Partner chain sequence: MSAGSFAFFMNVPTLFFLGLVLAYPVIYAAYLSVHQVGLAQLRRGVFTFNGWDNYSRVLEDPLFWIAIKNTSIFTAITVGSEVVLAVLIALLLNQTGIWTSRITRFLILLPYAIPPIANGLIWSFLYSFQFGFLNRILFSLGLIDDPINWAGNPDTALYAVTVPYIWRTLPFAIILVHAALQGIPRELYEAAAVDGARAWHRFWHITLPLLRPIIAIILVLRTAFAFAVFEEILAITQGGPGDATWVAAWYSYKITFSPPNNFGMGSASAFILTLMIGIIALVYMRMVYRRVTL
Amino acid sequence: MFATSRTAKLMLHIANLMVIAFILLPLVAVLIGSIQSEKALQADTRRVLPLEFTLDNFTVILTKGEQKGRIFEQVTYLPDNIKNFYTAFLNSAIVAGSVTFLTLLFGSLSAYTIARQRFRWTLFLLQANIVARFVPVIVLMIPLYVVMRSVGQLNSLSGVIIAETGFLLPYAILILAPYFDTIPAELEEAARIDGCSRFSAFVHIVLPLATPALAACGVIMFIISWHELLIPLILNARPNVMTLPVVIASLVGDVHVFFNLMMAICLLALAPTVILVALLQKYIVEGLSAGAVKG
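Can you show the structure of this one chain in the form predicted in complex with its partner chain?
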């Protein structure tokens, strides 16, 4: 009995190590790839760890190509998108921040009515949101382009923010609605008897109680928006309004950019959401399961 449980434990440890290795494999790759030179990567194609490390990849990105450092000394051409890192980072932050705010704002208004006011049309709205969550961006590409062009929102951050807010609202509503459902209605009813309007009961009583759900939904919205590629790719062609995923996508197939520089920019782009996930794991876990299984 004891012996089998010891082998069982060993097996479980080994299984854990395998899972951990799988999770870390790409993260180790991006880290090691980003701290060496193109030369080092090409000199020995069988080494995992290079002979020497350098931060020049990050330096060249973070100084907009001005400080080339040792490994880019000979390089005469760098893609403009690499030099545009700060702009793209800032654009991504503005877009993701605004989309998070707007989806939380409008999403909570809708989710609250769906949870509380059981009309035929609010149920229909819930169903519409469930189906809307599945609409693939690829079918929206051309129409979104045409719509945004006709309202003069091409090559602007606001166009991307509007499009992503609409695209993510259904998911935000699906995450928030089940939570509003769990808040006892008696609280608002008491406030209403005291002369509170419906709206101020919502703002002053329900919303403060829903803070955990708003946090869960907000962090998920921020992450998805930070990751979104196709919408900004289609709507924005000018460098000054590109977001990070668009900049990263522009490096695909660019012969002037080798893996070391690519990995460095990927690492800088994934850092914010990795930090968010590490800090707010609990909320994300709750939001993800609420948005998938409850109604």
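Source: prediction; values computed, not measured. Positions refer to the first chain, counted from 1. For clarity, a rigid core is taken as the largest C-alpha set superposing within 1.5 Å between two forms. First, how it differs from the form predicted alone.
- With the core held fixed, residue 133 shows a CA shift of 2 Å or greater between these two forms.
- Once the cores line up, the CA of residue 237 ends up less than 2 angstroms apart between these two forms.
Pass me the form predicted alone as well; I've looked at the form predicted in complex with its partner chain already.
Only a single chain is listed, so you will not see partners or other molecules.
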């Protein structure tokens, strides 16, 4: 029995290491590609470690192409979207921050209604949202484009924010509703006896207790909206409203693919989400585990 237990634990550790390697190995490849020249990368594609290390890829991006560095001295063409890196970074921050705020705002209200008001129509809408998520997003792009064009929201950040909020709101409700259901309703009843309205009890009692779930949901919404490519790509065509994923996708040209620049921008784009997860890791684990186990 003891041997079987040790074998099971060993297999579990091996499985965990395989999952971690599956996630991290692409990031390692991106890191290695971002610190070498295009010539060195294509000279030997099977080499694990590069022949030379350079930060010229980051220099080109951060200086908007004004300082090309040694490895770009002979290059006569650089994509124009490199010059829009800071604008795209700001656009991504605005979109991700706005989408996160709106999904938490409307998602918490909807999830609280589902958890406390056991109406048949609320459960029906929740089930309908779950079923709707099985529809591929690409199928909805043409109708979404037509709707946004009719309301004048093409080539604008507000159109992207509205569309992404609509797509992510069901996920926020699914994450928050089980957690709200674990909060004792007696706490709200006591607050209402003391003179609080239902909304006041929700704001002052429920939301502070649901901080882990809100943090976990907020981080997930931020990460998804930060890395969203399809919706901004379909709705926005002007460089001044592009987000980072669209700029990265634009580096794949008809004639040449800027692999090194693409990898460098990917690392820069990952930085905000990695920092956010590192800062809120405790709340993320607590919120997701509590909602999953108790709900």
